[in-house]
Ligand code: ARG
Amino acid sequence: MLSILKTRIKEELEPRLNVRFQAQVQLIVEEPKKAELGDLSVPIFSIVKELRKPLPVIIDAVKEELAKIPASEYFASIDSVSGFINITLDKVMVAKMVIEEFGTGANYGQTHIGDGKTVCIDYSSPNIAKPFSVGHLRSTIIGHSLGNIMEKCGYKVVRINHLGDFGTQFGKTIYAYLNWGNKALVEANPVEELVKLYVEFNEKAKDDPSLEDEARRIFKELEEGNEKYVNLWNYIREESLKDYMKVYKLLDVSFDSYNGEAFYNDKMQAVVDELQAKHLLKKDQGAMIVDLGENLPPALIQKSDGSTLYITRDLAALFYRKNTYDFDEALYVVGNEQKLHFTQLQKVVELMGYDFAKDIHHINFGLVLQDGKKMSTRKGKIVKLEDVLEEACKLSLDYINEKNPELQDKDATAEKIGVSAVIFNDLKNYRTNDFEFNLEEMVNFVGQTGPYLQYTSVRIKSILDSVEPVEVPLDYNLFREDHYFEIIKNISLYEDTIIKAKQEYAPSVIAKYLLNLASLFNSFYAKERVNVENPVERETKIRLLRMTREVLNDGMRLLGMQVILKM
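Structure requested: the chain above on its own, in the form predicted alone.
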């Protein structure tokens, strides 16, 4: 594993250089920007600057000491280019190390950077009384994948669905329902009819602004516990959750908490009182604010009518989570457009004197676009995620019927392929980027898609099932061939890839890694026949393929995809 070698080189080389130069030398061991330069690289410029000695002198000394360290048994050559010392590894030695480290594959890539630590991840969080749209897709699957990745790193993960179940929009929905809603239609199809009422309210309010005042009044009374409004709100929440559970079941996503904004309604006053006691609250045109300095607009804590805002509830939720779970990190998987909100939230916590402000991270992401535009419930333009997932499953079933009509459990397999295709298409994009939603491209079995990864795993399984394994030594000399070594080297990078994905909060790091691994395997298979007569060569190939499939499957699991046995 390259991560092990990097650590060994640093730990073994630094003390030797410290003695040689009578100074504290800090080394970086990385991978070269260009693969043809070698496998590992040690930049020299910082050492030259620190020791104030000529570059050739430092390079010669580092190369000389590198050749003496125990880890040098894995080196094939040591070269220097433009201020970098590049190490080419002995392919046979590295292959032995990786295969021994891999073992049976159980827990391969598992790291311990999160051992004993807890992370709360706030994600998905749809607004009740509205359909679960494609617009909610990114938060849901990015958050779910990050939870899987952090569990792989040893963290205890608390998955929180902070439902949007409070706010003036419910005043609008309730007003519309009470004034022109059809009870029978709503009971027959709750979420769809409620969103129609919400859209209609906004249309009517354009001509009659007083409706907005009525909505605010209803919401204020809802906050204060008006029984009629609370009962209606409870009904809306319950029916919305029933609708959302269909989508979560398809995505195989679950949560530890469904406490939404309303749960914190009775916990906000304590936050306001603390802000007041710490002399952070100021009155501004009747509203209560926290001044965040010159670089940020003030945080609006209470409106002039006494009603609260998102930031007040988010503060209450944050303190509740800290007290309940004692988190080491609090992640909010929310769109780019909320950057200011979470910057303000973090600043308020900092001003309140809590050092865990630094542990709050906004995991921002871009938009899912339709015809180049953001989807909007307000204007009635919405694509339901459940419909999209079902269409993806249908397209996958059409493919199966064309290519393998005799396949058993076709519907279940098509569901796994279709849903995983949608998941992977999102996660292969770096999270901060916007992307256009194109279902036919997602479900394609060729190219950088989820089905391509699943097919590669199935293909490897089919090969392995056709070959009888035998207990013989492996021929490590085969790994001197580039197409063998590139796969084993890629497998050795799996743990580093997981750590990088965690550090960047970016599942796309794993998605791109899996695409590369699948491509390396398919290139290998185009050159090599696995079921050869020589049992040593055959067993060596079997071992390499088995390792490749184990990593592919585990990586797909981390992304939230389903592993397929036949397709």
Given for the second form:
Amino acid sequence: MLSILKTRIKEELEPRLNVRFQAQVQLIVEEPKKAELGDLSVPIFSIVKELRKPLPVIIDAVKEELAKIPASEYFASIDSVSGFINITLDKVMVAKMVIEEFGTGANYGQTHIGDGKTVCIDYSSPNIAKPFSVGHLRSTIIGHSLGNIMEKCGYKVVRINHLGDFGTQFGKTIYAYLNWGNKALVEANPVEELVKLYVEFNEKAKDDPSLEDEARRIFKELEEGNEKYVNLWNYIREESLKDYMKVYKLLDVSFDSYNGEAFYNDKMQAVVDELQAKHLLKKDQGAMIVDLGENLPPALIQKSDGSTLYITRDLAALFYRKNTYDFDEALYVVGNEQKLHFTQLQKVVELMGYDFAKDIHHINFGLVLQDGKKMSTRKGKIVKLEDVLEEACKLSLDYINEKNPELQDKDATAEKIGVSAVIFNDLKNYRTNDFEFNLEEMVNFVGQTGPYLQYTSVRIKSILDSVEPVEVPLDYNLFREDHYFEIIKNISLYEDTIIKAKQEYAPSVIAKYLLNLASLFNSFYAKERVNVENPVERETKIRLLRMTREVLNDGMRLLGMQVILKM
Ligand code: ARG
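Given the form predicted alone, state the structure of the form predicted in complex with arginine (ARG).
Starting with the chain above, the whole complex follows.
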């Protein structure tokens, strides 16, 4: 809603200034850096040059014109501080506007910046027969949330799990399975056993490099369709997917496509041919490469033995997605360590002459740390994701048993809390940063945690359940008080927050917003009782609480968290 006012001010003020100064300025209306400066702010520096008048003259003119525009009915005062014109809004008018616009709350915050557009989001994308790593968990959580955010912005979202189901590692796993594998053990516990075999292979290959050749040979035959290997590969893929589904189910995540790397096996020759036709392929010691200029290492498209590479499959996948979904944006939610890969991918597409190269975005992210070290291994062992999530749920259950032992459905609630705690702990950090993984801290009901948000929502619900609503007009004058107004203003910023999260591809923008909203509510509730005698005051508070809860719940949903009714 504040965004509506921003747009109105811009649209109403610009033509007036342009007529007055015979110019073509573009204004920006933003929030001031510090809240005490006002609610909205118009920076003047950027237009001084164009208007060719001294700053004080311009400032006076802008203030004068601002006072005349129709939107000024929402202004309480207009001031200027060092090159900015700051507007303080009329709290009562704004509260009325926000509450009316909110209505029943359906679709509140929905924007239309993505209407008619499609985005492909490539996320999670684990490598089969390898453990689902903490990095894949991050990709899953961030990608899923970005999908929700972009849907809320009007985009059609295609969620793609680009499974790592191809590559020399299968040569390794298959070799190990056929030579040292115990069929019964593997059948009882496929992924875990296959991972062990893979690890064993790598151990043995350190002493016996000829194993690597064997693995390469097997992989090559697999690529060429050797039936025995293909059947094994199918088995490995299916069992791995079954395993991942457990994690996806816990996280409540799903995909529109599970086309992994292997899917593009028969679609790569076309890419190679096109590169050749466009004179982009160069022979280099038997291999085929694309030269990417001075600042980038060349892209290796085909090895000297004819086998293709990760980037070749990504090129084929990209063209397939462009043809199939006609995307406006293609996002890849993958860790920082693949930055070079995606820079190269984009560059190759650009050299091929495709304008949509600019629509490719690598949504990179940092590491998960434990005691300052990369979390993928603990005591030399691989951290199993399911165990981590289970541990989070168990800790949440302990917490419930301590705080509210009488609660019904304790296990189901603990699961929702535990999983959401892990999700929130990830998303509250700006994605490119590394962060510490401390289970005890993240499942706590106090602090900047997921359970704190869930708890605040539950608390509001129980307050609302305990009061009798009545049909009376609201008292907007109450919003003159800061602790009322701050909440309404925050609610009015929801849409802007979602747009910012989309623009930065950063769910953390929403996470921080929700923490702020929850803490505003909790301080409000420390000062105010809701169940008061006066029906008008009571009804006004009920309305404010309802709106707060709706926004909290919707925001949590965007992050991929679960809303809880009792805890
Ligand atoms: N499977 C890859 C890995 O785990 C990630 C794939 C990301 N997506 C892509 N289109 N390259 O490293």
